[in-house]
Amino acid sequence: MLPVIWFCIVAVMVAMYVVLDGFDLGAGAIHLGVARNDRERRMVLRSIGPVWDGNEVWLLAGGGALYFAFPALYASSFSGFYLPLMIVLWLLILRGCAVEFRSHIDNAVWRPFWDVVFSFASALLAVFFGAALGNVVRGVPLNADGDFFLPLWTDFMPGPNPGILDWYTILIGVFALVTLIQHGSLWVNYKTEGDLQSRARRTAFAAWMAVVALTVVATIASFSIQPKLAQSFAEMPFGYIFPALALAGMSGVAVFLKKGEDLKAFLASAIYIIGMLTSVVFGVFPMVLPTVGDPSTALTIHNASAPEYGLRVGLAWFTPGIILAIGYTTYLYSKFAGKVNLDDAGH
């Protein structure tokens, strides 16, 4: 029972990270497109400035919970995905530097340089996170010891000797980018006014149409790549509540956008993301890292989890910690609610 509880905890924290940090990744990806001058770019940065580093707390918390609860998964994935994880680390560093350094020097070269770094680092992070999810769904070539190594690419085809990038993981990477562009556009639309808001709204609607198409394509591809998905939904039909949640969120984005209910449109996007992620989690359960080879080598909540005593003690310490994290997040978003402006110093 405890491995199941910790599996759900890790899944929830990952979903929280994607929902919260996802919108500022999306805002970064559209930064150069929707903002046409320095003032508008500052507005985009101001919309995420008070919360972007707080959002990444959920990435640290999720990684810590993963390390604690499923050490075998942590060890296997961090060695097998060493190269892309280093790329992600550098992108996170560059993105953070861009947000913090941009406004320190008023120079015709300095600010545009960091704007480009911020936008491209944000977009590439979305793609790499999506490709990582694609690798988890597809599976990796685990050996009997639970180890694997993947080159960045081989022949771009899923199979017994895949690379980190193939047609399927690239598809999921692009899907993730478009989804977060929608999410970030809706956030900028909610937080700003005027021409910037209008462009963000148009970008959100265009991204929504792409999300609808890619949801269909990615779903068909995922079920063809990973047979466990169809098996899980066939054996446990109650799981259809998760894709139904995603469908409701997807529909809500379009409905609320047309009505001009900006906050509801953004929350509908969050519901869509949660529905899609929980559909994946439900589909691969109880595996935490599928394999493309012998099914017996797959890492599951049972053979990858820490001893039961450790999970029990960790749960006691986790409870007050998560309460603090939720309280901090709630305070942060209530403190900086409403439209942003440039009346005071800052980004």
The other form holds:
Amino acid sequence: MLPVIWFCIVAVMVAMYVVLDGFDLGAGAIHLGVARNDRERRMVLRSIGPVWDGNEVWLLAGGGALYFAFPALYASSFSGFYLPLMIVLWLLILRGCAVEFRSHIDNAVWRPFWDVVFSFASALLAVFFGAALGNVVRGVPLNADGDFFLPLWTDFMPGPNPGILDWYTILIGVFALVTLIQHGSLWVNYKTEGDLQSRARRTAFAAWMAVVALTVVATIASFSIQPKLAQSFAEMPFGYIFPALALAGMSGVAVFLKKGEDLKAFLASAIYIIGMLTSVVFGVFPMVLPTVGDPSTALTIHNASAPEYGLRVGLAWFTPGIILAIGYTTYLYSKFAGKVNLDDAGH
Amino acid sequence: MESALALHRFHFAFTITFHYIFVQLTLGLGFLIFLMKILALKTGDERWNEAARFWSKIFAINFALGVVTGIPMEFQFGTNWSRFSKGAGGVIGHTLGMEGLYTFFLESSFLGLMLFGEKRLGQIGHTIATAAVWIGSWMSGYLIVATNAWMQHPTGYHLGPKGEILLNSWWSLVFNEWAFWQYVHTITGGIVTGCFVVCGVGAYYILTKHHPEAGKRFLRLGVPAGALATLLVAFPTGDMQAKLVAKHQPVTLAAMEALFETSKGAPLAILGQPDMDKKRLDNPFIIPGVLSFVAQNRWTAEIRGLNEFPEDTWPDQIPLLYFAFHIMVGLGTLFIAVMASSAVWLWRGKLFEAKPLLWALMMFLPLPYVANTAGWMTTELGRQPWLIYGLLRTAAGTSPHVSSGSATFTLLGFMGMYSMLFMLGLFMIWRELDHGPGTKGEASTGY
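Mind sharing the form predicted in complex with its partner chain? What's above is the form predicted alone.
Starting with the chain above, the whole complex follows.
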């Protein structure tokens, strides 16, 4: 039972990360396109400035929970995904510097430089996170010790000898980028006014249409690549609640955007993302890292989890900690609520 | 495999050393900015708030670099040290997980309010936000030191049937006796860096007549705090840590001093180079009895030399370990001398005219960075050849499938990126120093 609880906790932490850092990655990806002058670019940055660092902490906190609850999964996946993970780290470094340092010097070289770094790093991160998810769904070539090492690419086919990038994981990477562009555009649309807002709004509509199309394509591709997905839904029909949630979120985005209810449209996008992620997680459960080889080598919540004592005592410190974390997050968002205003000193 | 091991070690050493440049200033400066806010509240002197705003700008640049270089650290346990993570993740994952949950959320939420929230929160609220960032960084420091302390002196575990490490006491992990002294030593080391940075800039402002009034203010806070911190970092914190090493890692103590032969009244070397072939200290300049006294509080106590231990339990970089330890201790002694004399001159009201002392304070600015780095090198090299002392050898902790080619690729990537970050950080901090204090309103105008 404890491994299941921790599996759910880690899944929720990761979903929180994708929903929260997702909108600032998405805002970064559209930064160059929707914000045309320094004033508008500052507005995009102000809409995420006070919160992006806290959003990223969900990744670190989720990673920490993964580390002690499923040490074998942490060890196997981080060393196996060595190269893409290092590239992700470099992109996170560049992006953090871009957000924090751009404003320090008002200069026609300095600011555009960081704008480009910010935008490209954000977009590439979205693609890499999507491709990582694709790798988890497809499975990796685990050996008997539960280890593997993936090259960045082989023949771009998801066969028995896959690379990080193949047509399927690239598809999921692009899908993730489009989804986060929708999510980020809806955030910018909610937080800003004027031309910037109307451009973000148009981007959100376009992204929504692409999301609808890619949801269909990616779902078909995933079910054909990973047979466990269909099996899970057939065995436990209550699981259809997760795709239903995603569909509700997807329709919500269009409906609320049409009505001009910007906050609700953003929240619908969050629900769409949560629905999609939980569908995947439900589909591969109880596996946490499927394999492309002998199914008995797959990492599951049972063979990858820490012993019971650690999981039990972990719940004792995790519970007050997460309540505090949610408290800080809520306080921070309430302090910086409303449309961003450039004339107001600060954030 | 041998070369992959060396690369993984250097990969971690390089990235953690670079990260710690920023961490130590965060630990010290966060506390000093909090003191400035308290002084402003107590005295009602707005110039203390001005000082706090100025240092907050530097703090912000430094903190951002600390955050971005910190993210890779949490990942590298898995990427480069997967066998260690698989074996020990169920233990040290607790302290690392708590760090994320209890401290990163606190710091990241209140940093924005510290930098941009002075008007919004009012003076008391802003002081609380500053305190939250400072306390968050110190809590984070504790959990990291507790993680390291467990690797130095594992407690609260038992071995399972297949030799796996099983946590059985969370309490002993978090309140390891090793962690307490190591933590106080680390934090005071951070305060020493913070004080020398504040004093070094203050002295520069006075000497250049750039912002002499602000410079004097920095010295009035930095010198007394620095005098206290430089003493505390040696006694009792450093001394107690040396005693723990003597008790639990006797071979490390012998290696730190390059003491090959067991001796009563063992000396402390001031100078000398370890000769690993002839197994002796060349050109020794020694003070007899001091090592015995430091380790066991008796001038004539017997200290076991390296020759009494099997060579495969010796730290594998004895000369580097020896020099790291001696550089730390030597610099620490000089820090006490400079700060104590500055404190006396400050008390006599003559510091601001004492050019030699002002020059010394300015020139010493980079040295605490060297001393803190050397201190961590002593800790980490001293633990070798173990990753978890007595339990897991470093060679048995690496990721077996990450080739030396992959490790070289990412090591070079980090070196390139970090060289760039270093220049960027220096450039931006220099701009702030050149501009000087005097901002009204908020510490930063924001994005």
